[in-house]
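The data below hold one chain only, encoded as structure tokens and taken in the form predicted alone.
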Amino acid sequence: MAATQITTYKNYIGGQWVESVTGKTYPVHNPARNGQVVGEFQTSGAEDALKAVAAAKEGLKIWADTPAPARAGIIFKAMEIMGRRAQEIAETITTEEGKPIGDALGEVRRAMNIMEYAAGEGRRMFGYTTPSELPNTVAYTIRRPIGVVGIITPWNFPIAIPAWKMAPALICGNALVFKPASATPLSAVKLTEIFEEAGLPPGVLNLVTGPGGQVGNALVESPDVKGISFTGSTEVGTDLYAESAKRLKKVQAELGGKNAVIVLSDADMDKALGGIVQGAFGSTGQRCTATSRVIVEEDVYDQFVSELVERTSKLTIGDGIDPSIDVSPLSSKNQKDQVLEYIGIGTEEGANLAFGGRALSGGDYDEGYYVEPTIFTGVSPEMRIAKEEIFGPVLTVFKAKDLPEAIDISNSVEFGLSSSVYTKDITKAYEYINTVETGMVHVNAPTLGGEVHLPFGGLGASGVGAREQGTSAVDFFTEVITVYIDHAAEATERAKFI
């Protein structure tokens, strides 16, 4: 039998698919079947990044002068193309990132929703007029694009997160250098192909694959890059934000999470359990908004834990390309090793391993990075598994005597991305909303996700800079210019002011 031919994919710079200056490539493997090579990709360096920046500067001249409704037309067309290719793109996500195909299709739909919303902003790029304190003077504001923007994205949502940065940036008239995660470059290639087919002018979108250190640093250090939109770890994002601030760049950074759900004794238990199992183990827990902590009022704690274990035990585990699978492999060996390390830490810290905790082996499991959904009970807030982001299918369960204690536990971590409470008591729901320290708050719903027309982001170590999505995205990707026009027929005395 002939060996399967492996495709080598290129960077996209100035409207052309080109090899990297380094002349090197690297392979990406399917996390469910790690003997399968998804493709070879360019191992780009700083010189490639700077070539992309130069191309973006040229593309910006055309794109910034293109009327926003015309820019919207291209984004709408990209959305239509993505709809036609939805199954193909979803299979690409599952093959290189590992998530179940149903979750991948949901991610594609989310990207399309983002494109639709952003394109609509092409006719809502509002400024405002206001009376001037001076006679014969008109005062108003307009929006301009930032300029060249670096887009740096993670592997866990390789289509949706790039789309929710790129579509708003493009509708605002910016030109982009797109640096995807090294683990999921094929999804980035597909997304770039879609915008190319939609008619985006050369240089407006440039794709550079490879290691984040060299390419990302080049984008931060280049004086021609005026803004950076980053999603990734808190450690990397903190450094990127600090280095960008030294160079007076606009930065938005969406970082880690340690999201908690509070279950009160009056909660609809069936509804709460469904949302928590989905939030903790869907996409193998590899979401920044995944549920990693559950804080249960003591009156229902034992009942909750019993039913949680029972539901979790029924989840099916395997290759995400199979639509019947609930939990798929972790995205890489590094992720698997990290999750297993934290499971070991939890056991050493004295938490009770109530379910799971093993790497799966035998048969098809030997080909991928599989870890059982894992539940720890008897967890206390000072444990590392209670405070640190694990980014895998590990759920920690706490007991609280009442809502105030539960909120204290929820607020005891450095992260503040998303949170949830399950209760039928509207007074307690509002007490929770007004005191929990997270950027996104849910009542009787999972911690997951958000809607594209609302701001997305967190507090503390979960993010810094402007929120993503909604009108906040337009605020970040534009500069506001204030205009004064004196239309008097002749010179008049003007008030002296700063």
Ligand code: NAP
Second form
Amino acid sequence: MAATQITTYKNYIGGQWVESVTGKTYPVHNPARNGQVVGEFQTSGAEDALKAVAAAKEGLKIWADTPAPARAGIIFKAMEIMGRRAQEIAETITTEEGKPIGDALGEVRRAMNIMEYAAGEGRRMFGYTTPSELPNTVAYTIRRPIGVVGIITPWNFPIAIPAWKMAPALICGNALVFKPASATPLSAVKLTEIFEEAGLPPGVLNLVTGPGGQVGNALVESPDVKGISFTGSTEVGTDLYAESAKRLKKVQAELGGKNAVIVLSDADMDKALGGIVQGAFGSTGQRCTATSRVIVEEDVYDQFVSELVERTSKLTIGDGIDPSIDVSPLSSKNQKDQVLEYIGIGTEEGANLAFGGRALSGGDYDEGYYVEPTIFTGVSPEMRIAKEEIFGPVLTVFKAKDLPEAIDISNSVEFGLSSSVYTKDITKAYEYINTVETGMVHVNAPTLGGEVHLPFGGLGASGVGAREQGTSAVDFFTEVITVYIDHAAEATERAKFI
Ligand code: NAP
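Let's compare: the form predicted alone is above, so bring in the form predicted together with the named molecule.
Every component of the complex follows; first up is the chain already shown.
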């Protein structure tokens, strides 16, 4: 039988697909079928990153001077191409990241939405005018691009997260060096191809694959990179933020989560259970907004736990390329090992393993990184499984006597990304909205998601810097310049204090 042809993908620098200076490549495997190699990718180093920065400096000269509505035309085109390639791109996401194909298609749609929204901003790149305190003087503001921006992204949304950084950055006139997660470079190659086909001038978008410690770090250290938009772990993001701050770079860092749902005794139980099961086990719990804690009012606790276990037991587990699958494999061996380690920690800490807890084996399961959806009950806030981000299909359940105690538990972690309450009581809903410490708050809906025209981001260890998406994306990706024009025929008497 003929060996399967494995494609070697290249970096994209200055409008050319090129090999890395290191001359090395690395393979990426399908997490559902370890024997299947998705492709070989460039193991780039700092030198490649700096070549990309130099190309971006050239690209910036053209792009920053291109009118924003003309930039919008290219982003709209990219959206159309993505729509045409939607099924193929979704299959790529599932094959290299592992998430169910339905979730992958949703991710592609989300990327298209942000492209549409960002392109629209091309006709709304507003500054403002205001009366000057001086006669015969006009005062107003304009927006300029930051310059060359580093885009550093995680593996769990390999299309949507890069798109929701790149589309706003591009409409604002920046030139980009894109460093995707090493685990999901093929999605990054395809996204770059889409922008290339849409007509982005050479150098405006550059792609460099390879280890974060080398490629990402080189972007942080380069004085020519004026801004960094990062999404990833709190650990890496904290160092990146500190190193960037030393160099006075503009940074936004979207980090980890430990998102909680509160279920009050008056909640619509069916709605709550549906949202929690989807939030905890959808995309195998590998979303930054995944539900990892549920805090249940004591008089409905037993009924809730029994129905939660019942629903979870019905989830189907398998290769996400099969549309009937609910829970697919974890995205890597590291992820699987980490999740199993936390399940061990939870058991040792004395939490009650109410469902799941095992790695799955036998048949097709032996080819992938499968762990059962897992529920711990009787969890207390000081346990590690209650505080640390597990980033997998593990749900911890707490009992609270009332809403104030439930909010205290919800707020007892260092993270503050997303949260939700299920209740029919409007007074309690507002008490929750006004006291819960997260950047995104839901009522009677899962902790997941967000809409592209609204800000996305978290508090505390979940993020720092300007919010992503919505109008705050334009604030992050532009510098505001204040202009004063004295059009008097003769010299004007001026204040001397500044
Ligand atoms: P990660 O390990 O922090 O990696 C994120 C990116 O940073 C990758 O491209 C990585 O490259 C790169 N990187 C690693 N070391 C670096 C360094 N020293 N300098 C510069 N870049 C470096 O995170 P991950 O495992 O990919 O993603 C999972 C995490 O992302 C979770 O914590 C999740 O909660 C978080 N997340 C947050 C949001 C949000 O919006 N708040 C959204 C999605 C995910 P390599 O891949 O080569 O290591």
